[in-house]
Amino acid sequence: MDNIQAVKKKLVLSQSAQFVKGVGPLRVKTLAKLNIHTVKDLLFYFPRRYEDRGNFKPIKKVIIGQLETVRGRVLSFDTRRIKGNRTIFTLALGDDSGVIYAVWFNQPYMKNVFAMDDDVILYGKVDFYGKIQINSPEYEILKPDEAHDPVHTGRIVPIYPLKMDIGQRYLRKLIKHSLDHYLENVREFIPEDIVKRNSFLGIKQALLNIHFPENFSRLEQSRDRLIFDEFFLLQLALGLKRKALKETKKGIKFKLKSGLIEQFKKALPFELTNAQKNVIKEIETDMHQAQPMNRLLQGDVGSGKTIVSIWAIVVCAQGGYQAALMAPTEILAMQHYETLHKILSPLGINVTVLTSGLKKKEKEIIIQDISADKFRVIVGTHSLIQDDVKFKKLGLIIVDEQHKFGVMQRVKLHQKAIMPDVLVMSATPIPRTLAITVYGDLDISTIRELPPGRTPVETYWISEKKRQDLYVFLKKKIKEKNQVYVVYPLVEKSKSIDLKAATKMYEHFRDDVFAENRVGLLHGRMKDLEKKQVMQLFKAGDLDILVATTVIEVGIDVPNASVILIEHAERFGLSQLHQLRGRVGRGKTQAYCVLLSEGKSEDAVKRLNAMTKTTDGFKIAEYDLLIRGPGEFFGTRQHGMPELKIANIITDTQQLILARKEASEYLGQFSQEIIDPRNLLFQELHNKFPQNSDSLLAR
């Protein structure tokens, strides 16, 4: 009987939102834009903020520079034109204490939105420009019959993330109706002892109070419970995946001691850092185990990840297996090939490179040789995952700049071998809380120490008015035999965006500003052979200035390049700016990064200031997370992660650590129970991670 009731409740929650009162066939299409498809989606569509509409602050008490919510009557409004055929719409809103002005730029249609004496709520940052005002505030017009409606006012009111054609009041009423009629069908899926041990609210109470909280204390309790739920499910899924890898897969048990690794050690022209030595120990321990290695190696630009990966390649090669190294660009793949060939050939380890730029016949021969085991090390781009590429005995996969690849691309390479060891490398370091969320199924090694002798790159943010001084500086550096990168966000000038472009500025530099110097051009639309030739010229010192797009972002190593100028720096992400900066400072000369930007937006200013404050990639990553948030920082779809609806990896660290601990303990005791399809916890896991749970059932 209980099972029948449970199935009925599940069916109610999974039915289309179309059948909820107030929706219907047209509205359901609109709700789909918010990713709301079912009754359950409505209950789990969380507010982004709240307004205390039981206690509105009088207008005269608002604080300049702060976000404020006020309520009043529309006293007047008008639209006026300013220069450049632009418009300003101004609304005067008053209460018993005073008047505040709401201002919208270039939105003349706003005059049709409001009427005199409308009861309006405004939310936004308060400024003072001769009068107290809020620019482009969020607003809500209360209808006469809703002025005292407890759904919209007289309480802590939820404010939801919306699309243009869905209103706050409509969605608020719809969710309130859903809570009143369908909340009873929601079942507790977190184990009872975990709920009790952590004094969590029950799931029904948490959902009710996350939408319409009794008070702010109840709201915080609700958030804690729902954040824990998201992190707990995520950590369970990652833990199950990790457990499955270790329990069911027999990999290659590489031997560590042989003459080859000793020869390699002796041939190293420099002393390894302690951080590199520690990471090598971790990798050797993994490779000596019967279970396949599944490790992330993260470190800042120039921290020496490549030599660590070569160590793993030598261990693989001395065992008679092939190693494949996949890089995101042809330029980086060629650079890796040259480095590996130089170091490994004297040890008798054959290295080849496979890229799309090779001629057809040349490519066919290399593919045949790979399948015949004539090469121990194969470097390549996406070409490595083509169907016709067959490895004879693939034992180690290394993926460089792994965030440039999608999940399926890495899986496809993995499928070309039987239980190979996997090492993924990233020069975009991420804080530990994000690492255990995104890479919870991987062991993580981190190199935080830079090789000795590295001088930090000096970084400056300058405006357009300093351009001529900048040119004088660049000419001085070139005269001192330094080489220069100049980076642009566009290849060619765009009609829709007013930005300087690489091709146009290359011609300007070559013909006018730096006519006496040797100037080259590099961008992604050039043919592979052209790109290769330009890079060879620059590396050989036959070019003074290389004008480029972000094609140089990853991995290019030219020790004599000591200056990088990034134009329109506000157009680049923070981690991208840091990666670009990493192209210089690889030699003994003091290196400089110059950010030329007129960027005035709040985020742009934060990014550019962060670049001038630190050269530490880990700190840069933390700044980037704070500015962009985890969703944008790490594209969740690309990495197979679900979207977190309420949890935030940056601000909810304690809940994440707690969820990881509880998930680990639960897995240790009840891993078999979790994969029972009748288990509510499994059903929730299946909803979030359908591919993971299907593979678990198949075991």
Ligand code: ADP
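It should be emphasised that the depicted structure is a prediction, and the values quoted were computed from it without experimental measurement. Positions refer to the first chain, counted from 1. If you superpose the two forms and keep the largest set of C-alpha atoms that fall within 1.5 Å, you have the rigid core. What changes on going to the form predicted together with adenosine-5'-diphosphate:
- The Cα shift for residue 72 between these two forms, taken after rigid core superposition, is 2 angstroms or larger.
- Residue 600 shows a C-alpha shift below 2 Å between these two forms [criterion: core-superposed Cα displacement of 2 Å].
- Core-superposed comparison between these two forms: the Cα of residue 311 travels less than 2 Å.
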The other form holds:
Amino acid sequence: MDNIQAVKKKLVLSQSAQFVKGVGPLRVKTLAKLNIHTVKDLLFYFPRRYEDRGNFKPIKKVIIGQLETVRGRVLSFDTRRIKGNRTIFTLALGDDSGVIYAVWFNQPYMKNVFAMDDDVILYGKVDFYGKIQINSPEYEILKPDEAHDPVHTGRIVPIYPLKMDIGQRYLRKLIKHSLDHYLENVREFIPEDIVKRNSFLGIKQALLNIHFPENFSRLEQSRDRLIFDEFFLLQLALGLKRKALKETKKGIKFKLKSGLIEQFKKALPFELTNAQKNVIKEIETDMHQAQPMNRLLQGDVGSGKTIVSIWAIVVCAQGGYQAALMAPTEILAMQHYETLHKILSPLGINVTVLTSGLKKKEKEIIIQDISADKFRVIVGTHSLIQDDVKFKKLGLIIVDEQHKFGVMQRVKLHQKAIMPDVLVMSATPIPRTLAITVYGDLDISTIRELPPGRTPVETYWISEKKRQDLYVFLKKKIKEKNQVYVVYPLVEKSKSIDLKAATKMYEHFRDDVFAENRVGLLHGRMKDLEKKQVMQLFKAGDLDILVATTVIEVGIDVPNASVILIEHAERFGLSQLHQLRGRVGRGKTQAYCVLLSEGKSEDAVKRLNAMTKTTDGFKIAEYDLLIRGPGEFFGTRQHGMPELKIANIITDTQQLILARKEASEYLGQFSQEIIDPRNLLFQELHNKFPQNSDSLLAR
Ligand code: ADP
Ligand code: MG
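Based on the form predicted on its own presented above, generate the structure block for the form predicted together with adenosine-5'-diphosphate.
The next block holds the full complex; its first chain is the one shown before.
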């Protein structure tokens, strides 16, 4: 009996909004534009803000020019015609203290709205045109039996986010009606002890007060509760996904014997930082477990993530498995290949590289070698996830600069093996609270410390007027044996124009300004061999200036380069600027980043100022988030993150942390109960993220 009751309740809520009184076929279409489809959607359509229309002023006390709420009885009303076939409807309202007039232009039907002696609340801005009046006020006529429960005024009133074709009054009334009739069908889906422990309002109370708050503190409580709900469900979904991954797949239990690792440690050209040692420990622990590792390693540009990943590769190779390292660009893949080859071949670990730039024949041979397990380590670009690449014994996948890859690419490489460990690395560090939302399915290791002996890069923003001075500065630096990057923006839309600009500047530098120096050019349209040669020249110190497009944005490591000049800096995003700046400041000499820009837009100024203010990648990421907002910043859809209606991942961090804690505890205790389709929480999970549940629940 109880069950039937429950099913019935659920049915009402999932009915089309047309089920609600006052909604016809036409209105249904308009509501759909607001993403309101069902009765439940109406209850969960939250106000954008509130107006306090609850403090009645004695009419005599209203102040001209202010928003006021008054309550009185209708004394008289009439409609007058004025010239141009227009009408004025005037209503006189009186209380014990005085009389005020409400005026509506060209709304003659208003005379049918009011009756003499009606009990009316008015809200609006008070004017004076010979008499005290309010033009087109919000109004509410109180029926004797509902005199205590007004909708549009006389209380804290909700203001909803709206699109055209739909009025505040209409929607407000509709939602009020839905609350009055269908709120009782809403069932508590957050476990009772979580509600109790955190003194949350019950779901019905919260919904009631988010729309029509009794007072502002009740409103706060409702927000707390509903924000928690969104975060809790999100964290549950992410937690379930992670759990499923850990439980259903058996990973490789790498042994941590000494030997190769000891040799490797001895051969290191520097002392590891404490931060590096800590994350290595975390990674080793993961690799030693039977469950597959699924870890994000984040650290600012230049923090030394590569060596950490090589450590993991050695552990993997020592266990007799293959390791794959995937980089977003050919240049970075080549650089990684060289680094790995240099460090690993003395240990007897052979490395190969597979990029799309190889000749067909060469590629075929390498692919064959990979499937025959001839190489322990395979470096590559996205060509590693092509279907014809088959690994023999893939035990570890490392994805470098993960923010440059889509989620799909990560997943695809993973499917190539039965159960490899996965380590993704990112130099776009994000605040921890955000990371747990966006990468909730990953464990996170963070390097917050740069290797010692680095001097922070000095950053300057200059205008065209200073160009000649800049050239003098660059010549001086080159004379002191420093190398210089000059970066040009390359926008997809105007690619060939931009490319021409970069090439022209290169020629101008080579032939005129820096005729005495060695100048090189690097851009994405060049042949791979050419690119490789130019990069090698620059690395070897045989070029003084490298004019480049953003192909050098990620990963490139040339410690002797100590100046980077960024042309049209306003055309780059903040994170991108920071990445570019990360190309310098890797050696001992003072490094400089010069932003050349006439940028005047508000956002551009914010970005450029942020760059001159800090070199901390974590701070930069926070600025970037603030300037762009989370949707843009993460490319929400790419991450499969659901849209949050009331919770804000930037400002509501307290609730996010709380929700994460509660979700993880709940999952720990009730892992079985939660995937029972009869479980309300589980149903809610699926309702909440219909289009995402697949990507959230499956990896
Ligand atoms: P990122 O984290 O941006 O990938 P890299 O791994 O490329 O940084 O490291 C940047 C530079 O710092 C490299 O030249 C690397 O050899 C050097 N490096 C890394 N770790 C240390 C360390 N502990 N001490 C000194 N130099 C280091
Ligand atoms: Mg790197």
